[in-house]
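In the block that follows, a single chain appears as structure tokens, in the form predicted on its own.
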Amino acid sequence: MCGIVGLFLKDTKLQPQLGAMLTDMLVTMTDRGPDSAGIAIYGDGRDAGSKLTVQSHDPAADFADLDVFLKDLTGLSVSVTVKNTHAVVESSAQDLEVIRTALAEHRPSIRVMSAGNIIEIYKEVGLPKDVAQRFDVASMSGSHGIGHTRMATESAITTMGAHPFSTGSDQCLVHNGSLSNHNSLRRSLKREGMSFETENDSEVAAAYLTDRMNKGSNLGEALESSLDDLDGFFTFVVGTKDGFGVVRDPIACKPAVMAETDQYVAFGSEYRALVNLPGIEDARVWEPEPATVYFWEH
């Protein structure tokens, strides 16, 4: 049992409130998963450079003068903004992979949470309220985002095992359920060149969608394919740079509810996650159908 929330804003006037609304939604789901929590925020700076969101168990040591270290090592222009145990490393899009490689080789204790133009992922072991406060998520603005509070069932309770999982540029996934064929899928995806940080089945689901999109599918098409290729019980909420998608397996035993107004589309594992959203009393509210893809795009 885990708790999932998601919010896709149609009305740009709500963007400064995205972090606050997502935080409230996720905290409401705390009793569905006390082990770890995380939130992905898709910012509104679409013309900016690229960035890595990274994490360290020893941020005082790993993040001290990290910008200077990376500039000296790569000769590239880099900025670093530290946020508790995470930091956002920004550079130009063409230099991002060089910086990521440099971190892997010279600062392996720093782990990448997400990469892309607008995505930032913050996740840690702990309750949603505490995780959100550590990173001041409520002050963040953006166009859409997803969150997750985890009850671990098949892998370790660690920061890397927390959701969201990001396996592609500006892509991430949160999952409630369990996959039965994740080991065979992991082997197949490794042969395709995908790499994995954990043994978590949800990371396999994220990598599967990334692989499909790398091969030309859009998010909606990738989610359609997942219904044929993934075995088990699952509710996925997925984000891309411009999109927001939801799918449940054909049995759909994991709870889910959605709401849509002229201002937003929202998802929650339970309706109580949505009750404080503006205009919810006038929203179209429904339970997502089994084996049906729901997909919105800016």
Given for the second form:
Amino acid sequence: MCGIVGLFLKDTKLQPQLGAMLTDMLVTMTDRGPDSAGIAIYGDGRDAGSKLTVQSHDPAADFADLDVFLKDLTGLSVSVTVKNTHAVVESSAQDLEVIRTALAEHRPSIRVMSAGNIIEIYKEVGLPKDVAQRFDVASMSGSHGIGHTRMATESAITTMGAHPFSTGSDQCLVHNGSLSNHNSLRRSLKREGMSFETENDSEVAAAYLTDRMNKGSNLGEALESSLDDLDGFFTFVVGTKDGFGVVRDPIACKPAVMAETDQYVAFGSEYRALVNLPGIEDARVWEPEPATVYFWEH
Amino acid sequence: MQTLDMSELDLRTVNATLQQQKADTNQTVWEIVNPKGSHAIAVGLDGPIEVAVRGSTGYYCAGMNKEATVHITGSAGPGVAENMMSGAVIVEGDASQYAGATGHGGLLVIKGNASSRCGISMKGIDIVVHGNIGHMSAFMAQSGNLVVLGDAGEALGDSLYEARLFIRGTVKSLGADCVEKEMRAEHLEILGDLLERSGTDAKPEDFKRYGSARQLYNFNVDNASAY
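Based on the form predicted on its own presented above, generate the structure block for the form predicted together with its partner chain.
All chains and molecules follow, beginning with the one already shown.
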């Protein structure tokens, strides 16, 4: 069992409240997943720059003077914003890979949560309310976001095993369920050049979609093909830079509720997660059909 | 009418209050406000009371119901009216998975759609769905009636025992050992009564009946080597 929440805003006036709304939804799903929690926020678009969200178990040591350290190492100018165990490293877009490589080589205890133009991912072990509070998710603004509360069944309760998983630029995936063919799929994706941080089945699903989109599929097409290639139980909610997608396996035993108004599209593992959204009384509320892809783009 | 406000009362208090209403109660009409998708609302009722739940509910609303009439004005989460014994549960909106599962008696009316596994292992309950039902509905259904005004999803009535299935719309596929059967006068009578009690003027003649081919659950000595 896990809890998923997602919010894709159509009305830009709601953007300053995205983090607050998602936090409320996430905390409501605590009893579906008290082990760990995470959130992906697609913030304000700054197309010129890039963001690397990184994590460390020893942030005091790893993040101290990180901007100076990276400048000395690469000659590039970056800005670093520390949020608890995470930090957002901002740079110009073409410098992202240089910085990422430098971190991997010289600060190997730092782990990358997400990379892209606008995505930031925060995830840790602990109760959802504590995780949300540590990163002050409630104060974040953005156009869309996805959250997950985890009850681990498939691999260890660790920061890296928490969702969302990000395997491509500005992409993320959260999963409720369990996959049965993830080991063979991981092997074949490795041959395609994908790399993996964990033994987690959900990371394989994320990498699968990334691989499909790298090969030219849009989000909807990638989700469509996942129905043929992934075996097991799943409800996925997926984010891209300007898109938001949902798919459930054909058996569809993992719960899902969606709501749509003129202002937003919302996803919850249960209706409880949606009850405080503005205008929910008059929203179109429905259960997504099995083996059916839903996606929205800005 | 007595009002129970779930923004002020916890679930156990709400349910205990309703469960105390037995056959001789004078307080027969109740409403629950601010349900906000909570789980297990109005379960285990045991008296002839009417309960209106004003809003949408989470898992297992009105489970194990006996004699009471529970009216949900919104939609219901998974397992609504699970294992109902008698009485009635009416859902104005949609119902999620396994609505009316294992029900022994009473009437469940869903005015919207029901999703997968509606009436799974039903044991005497009557279920009327005004919209569509999802896949694997009436799986291993033993007795009772499932009536659907809309369409049925894949594998309807898989491994069916003696429940009767009446579908007005299309059936995506029939499950193992489920077949279309002749609609006789006695079936039209049962169906007409259920349609009327569920508040629709749909015509029994527009439905098809499905039931068990009885090839799967009867022991057949010719298959002994397979067991």
